[in-house]
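In structure tokens, one chain follows: the form predicted alone.
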Amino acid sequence: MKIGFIGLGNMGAPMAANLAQAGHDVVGYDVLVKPDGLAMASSAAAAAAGADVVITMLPNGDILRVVAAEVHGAMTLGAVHLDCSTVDVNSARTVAQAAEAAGLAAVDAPVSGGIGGATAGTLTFMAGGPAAAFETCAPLFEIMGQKVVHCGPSGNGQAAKICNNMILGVTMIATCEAFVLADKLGLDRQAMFDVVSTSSGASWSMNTYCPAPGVGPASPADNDYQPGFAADLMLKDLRLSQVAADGADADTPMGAAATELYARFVEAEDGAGRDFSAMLPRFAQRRRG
């Protein structure tokens, strides 16, 4: 396929590179970076011109709306706008409606798997949009990832992502709290892991991404909490979950509490630029109350 790829940051650049290495004709555009080995256009509209699929990987919904307004007019009728950004549900649905009005199709497909998954081509995609447009993008998902779930109509990919990451934020906080409590009760961290990882407290945060250094599979905790998934990004996703909860009149007290804690950690403490599992040393330095 001819692919325009707009947004070539830490995630977008390796995703675009994997598509090019698989034989697709990829033309990229980014306002800040020009990755080596990738054909680059002079503007987002130029990258989108003549493309079968235009992929965007952008920081937020406001930027997505601006870029969509620029590229939709340059795209060929019937082409697909595949947005892999993590944005608010309303922005995803607004962009999908704009694409439809321009004679295009849109799929919102945020990802899970981080920079490592983008580089290795092992991302998970949560997709929303028409079935035909999803099928057009299916071969691209196979190159960039290892799993894709079609979650329903436009916006449902974003809905799945923020619900998943709200659970992740809550369970990581609970896991970190429990390790600190175990420490103060004199329970060895390895023993704690061995029990919980095979018991009813098991979770991805414990079993796969353990926040305690030297315990369980290798994780950012073993690399001084250098980010695999930054606390800043967790805060972004948690805030999106609360915007969605407000709009849907959904009661999410644990999600709200996790949002508050990550906001404090990132904006008032030392969490900015650290992995989201660095909540463990954060709790270890604190006392009750």
Second form
Amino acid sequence: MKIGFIGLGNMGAPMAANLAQAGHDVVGYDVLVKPDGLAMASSAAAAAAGADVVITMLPNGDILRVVAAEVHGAMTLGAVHLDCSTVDVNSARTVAQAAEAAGLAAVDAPVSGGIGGATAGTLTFMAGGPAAAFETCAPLFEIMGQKVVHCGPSGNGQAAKICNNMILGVTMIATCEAFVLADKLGLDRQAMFDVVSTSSGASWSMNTYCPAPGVGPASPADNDYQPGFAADLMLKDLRLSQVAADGADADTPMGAAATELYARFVEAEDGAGRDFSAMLPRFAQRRRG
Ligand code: NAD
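Other form of same protein, the form predicted in complex with ligand NAD, not the form predicted alone:
To see the whole picture, the full complex is given below, headed by that same chain.
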């Protein structure tokens, strides 16, 4: 396929490289970076012209809206705009409507798996959009990832992503605060892991990404909390969950509490640039109240 790839940062560059490596004709565009070995266009519209699929991997919904307005007019009728960025549900739905009005199709397919997954081609995609457009993108998902779920109409990929990450933020905080309580009660961290990881308190945060160094499988905790998944990105996703909850009139008290805690951690404490599991040493330094 002929693919335009716009947004070649930490995630976009390795995803585009994997598509080119698999034999697709990829032309990239980014306002800042020029990754080695990838054919580049001089504008977003030039990267999109003549492409079967235009992929965007951008920082946020405002930038996505601007780039979509730049590229839709340049795309071939019937082509697909596949947005893999994490953005607010409203932006995803607005961009999909604009694509449809321009005679195109749109799929929102945010990812989980981070830079490691983007490089290894093992991302998970959660996709929203019409079935035919989803089918067009399916072979690309297979190259860039190892799992894709079609979640329904436009915006539902973003909805799945923020719901998942709201659970993740909440369970990570719960796991970290429970470790600190266990410490203070004299319970060994290994014993805590052995019990909880095989009991009803188990979660991905405990079992796969344990925030306690030296306990459980290797995780960013074992690497001085270098990300991994940065607390800043968790904060971004939690904020998106709260914008969505406001818009949908959904009561999400735990999501709101997690958003507040990560905001404090990233913006007023030492959480910026650290893995999101560094909540554990944060709680360990604190006292009740
Ligand atoms: P990044 O900041 O490294 O990359 C974004 C790129 O977009 C940059 O290179 C930037 O120059 C480019 N860009 C900005 N405005 C542009 C424009 N108008 N036209 C063309 N290019 C433009 O971010 P990233 O880590 O690659 O993340 C991309 C998206 O993926 C974000 O929405 C993020 O939330 C999501 N995501 C990231 C991770 C992760 O671990 N990094 C994991 C899952 C999802």
